[in-house]
Amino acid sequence: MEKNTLFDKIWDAHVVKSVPAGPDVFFIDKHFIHEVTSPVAFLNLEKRGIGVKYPHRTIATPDHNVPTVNQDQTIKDKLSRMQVEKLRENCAKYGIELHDLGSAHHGIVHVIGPELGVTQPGMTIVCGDSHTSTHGAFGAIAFGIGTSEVEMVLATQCIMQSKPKKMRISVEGALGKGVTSKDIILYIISKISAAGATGYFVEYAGSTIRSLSMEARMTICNMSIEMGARGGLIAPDQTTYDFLKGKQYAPAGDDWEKAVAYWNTLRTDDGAVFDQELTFDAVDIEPMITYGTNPGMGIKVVDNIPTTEGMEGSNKTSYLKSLDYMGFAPGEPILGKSVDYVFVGSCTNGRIEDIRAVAQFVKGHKKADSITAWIVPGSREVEKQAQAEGLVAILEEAGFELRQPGCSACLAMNDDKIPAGKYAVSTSNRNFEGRQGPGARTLLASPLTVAAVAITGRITDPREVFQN
């Protein structure tokens, strides 16, 4: 009997047609759209006189460049306003469900999908956004697509896609104090590089992964892209089912029992073969932080920035260019470096567990005077819950500014930009040059590390600040 991986089982069940020596015609269960990558796709459909094949399989929300203050007012930025208006027009025209600004379920697309129970095990999910891989935490094949592919999915509910290679990354053991899922994924990327999983779809496995909450699993799958992978996924289990049960779009009654019976088959068979296997020990993972201009340039917060020893030619040149941009020198410690901004949010770490963690650690403290601290919930639901649990009051007392839902300073497509030359420790997913604003210097870290930095005003080991 053939042994299949979880990825094989889902992929093979969605192949409509295989093209000899070419890509598969691949069926998509759910399609998420937002204001940035959908307008041109809809425009092309209109030009070709084509409709949307299955409107009920597409869900929309504006998130990338929406303002995070005064969302009840007219958007000031002309391009952003036009894109959001076009999203509204297109959703109304084609009968697509839209969670608009100000609505109860507005938010970042990769936060509201799981929140609503739209994201479910065994599904294929795409969106015109690279971090669609977030949904893989539920045992789904989820990946980002380009604008022409957004058009293809709207028109046919299918996509032409070559099957990627398969990698399994196992993490075993118990995590140490102050170590989070964000540290796990930053650690893995630092070990294999920002290109180490190029061409692969990654399954995360092992006792450490199984012990994580769904929100923590989403953080890990979210950043699969930052090591070059097409996507990442985790086998569904009781933790998955408990998260989904009772959600608006989750199955109910007899349908729930049938769904769980199917979901229980979604695991890699013993003896199934991967193209590559890696295993890491949780004991070696500590609070992490990036120091350079790609997510693979990460170290334990207690370590020194690597030297150029052993580097040659273009590798050494690009490394030194990156450090020059960041204002760092090879071999120096990163602990104690002054910071100007902290940002808690994005589709990586803008969920209620992230905000709870920060609030828990800053309670009774005040942020450093030198720090500007932004908290941006990933959705209206997260915002509402944070208020109900008293987290907003704690954070505001500590000097944090709570903004309204959106992608915000993750990619600086709105007014939430880090000024040139300033340092921001961020819970987001990318630290490229200018990612958070022209000339901004970004260091990626976990919500706990961000909380510690906010209190001290400098790069700090969270285990040293929060002893209890």
Second form
Amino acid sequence: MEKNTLFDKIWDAHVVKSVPAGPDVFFIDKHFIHEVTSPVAFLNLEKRGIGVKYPHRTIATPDHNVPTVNQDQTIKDKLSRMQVEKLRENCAKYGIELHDLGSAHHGIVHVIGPELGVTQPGMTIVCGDSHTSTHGAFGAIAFGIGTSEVEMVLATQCIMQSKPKKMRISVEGALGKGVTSKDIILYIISKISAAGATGYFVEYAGSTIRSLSMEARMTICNMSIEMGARGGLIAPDQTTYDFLKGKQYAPAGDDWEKAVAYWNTLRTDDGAVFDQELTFDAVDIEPMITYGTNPGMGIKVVDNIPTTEGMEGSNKTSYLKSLDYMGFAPGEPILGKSVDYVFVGSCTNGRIEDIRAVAQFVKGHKKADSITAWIVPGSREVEKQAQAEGLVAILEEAGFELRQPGCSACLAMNDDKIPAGKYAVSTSNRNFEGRQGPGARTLLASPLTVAAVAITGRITDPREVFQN
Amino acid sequence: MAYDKFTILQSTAVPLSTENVDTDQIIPARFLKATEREGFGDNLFRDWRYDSAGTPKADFVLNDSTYSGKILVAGKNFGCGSSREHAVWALYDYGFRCVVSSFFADIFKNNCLNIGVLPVTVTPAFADKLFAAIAADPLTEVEINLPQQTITLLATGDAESFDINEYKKDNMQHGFDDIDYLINMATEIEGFEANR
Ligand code: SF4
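Output the structure of the form predicted in complex with the partner chain; the preceding block shows the form predicted alone.
Expanding to the full complex; the earlier chain stays at the top.
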């Protein structure tokens, strides 16, 4: 019998037709849309005089540009307001389910999909957003698309895709104290570079990955794109089923049993071949932080910033340009650098487990005076739960400012911008120049490291604070 | 939407050798608030092109009148990061019809092909040759021949062939997009959907 990977099994089941010497006509089970990458797609549908073919397969929420204060009021920024209103209009016109600002399931699209149980094993899921890879944590093929493709999905429920190559990344062993799934993925990206998985779809495997919660798995799959991968996925297991059971859109009754039986087939067969295989040892992974302007520029928080040794040409120029932007010098330690902002949130680390981790950590402490600390739940549901568990009280007591759900300072399309030249240690996924506001300097880290930085006001090894 | 057909393009080229240029640099998020596809070219490379007061930065290549043309020769891993198609709209709107690099990010490349900007992947050695030739003579012309799948430095005749799949090539040459193809497949897709 042919040995297949998990990825092959799902991909092949969604090919409507293979175009000779071309891509596959690829069927999409679920499509998420938000206010920023969808308006032009709808406009083009109108220009072509066609509608939305399967509205029940699309779900919408405004998240990228929404304010994180006073969400019950009219959005002040005119352009943001227009985008959100367009989304409302388009959803109403075509009968698309919308989780609007202030509603029970409003939030970042990649947080609410799993929360609602829309995201399920074996599915194909796309969204006009590169972090759609998050949903791969459930054993789904999920990836980001451009606006032209958003239009294709709305019009036909299909896109034209060439099948990517396959890579398996295994992580084995027990994680050390103070090491989280964010550190795992930052470590992997630092090893293989921001382009290291370009052209591939990644399956994450191994005992370390298996031991992770769904939230932690989502953090890993979320950042697949930061090493260039189209997406990343993890085979579904009991952890997946426990998370999904009882969720609003999850199958129920007999359907649940049937679904689980199918989901249990979604494994990579022994002996199946990948185009590339990498293995990492969990013991080598320590708390990580980035020092440059792409997510591949990460080091252990206790290490020094790399020197330019061995670099030449445009590689060296680009490296120095990046450090110059960050205000760092090659070879210097990163520990102890002073920080101005911390941001806990985004589709990488804005889920309840992340907020719990930060709250547990800062309980009984105060943030440093020099630090502005923002905490932005990934969804209303997360916010509600954080309230119910008393986490919000702990965080506010520690001096954190709790904001309402949205992408917020992850991409700074709204007012949540880090000022030029300031340093932010952030749980988000991108440290690109200006990502958190023009001139802002971003260092990516885990929620634990961010919590430690909030308390000390400096780049800190969370394991040190732990001990006290 | 349909775009201009692409067959043979001869043009001077603009060099941007920086590596890992992400789509947040090509078009920063704060300029993604439009609900129509217009005017993105003005904000192409906004924060590299202008300072915070809106004054052009003299050291950025788009502000250097020595260089111009419809071809952008870019550094390794161009277009990484966000899937925003706006990045390609901005390049197209500014006047680029072709981007050449030794390595492209996946989604960016797909987005290019979907709206009629040709991504040409060359070997690192050929990319170096291009950068050197443009530095030596900013008026040097580069030819992109899509039917033949070749890129040529016209002054020296140095050439290399590039890959593109037949389907995408045909689309580019006719100015078609995938959606036309998919709409024609409606019956097959309906049959498939009904079984899901
Ligand atoms: S939180 Fe950040 S990465 Fe996630 S969808 Fe929003 S903008 Fe994109």
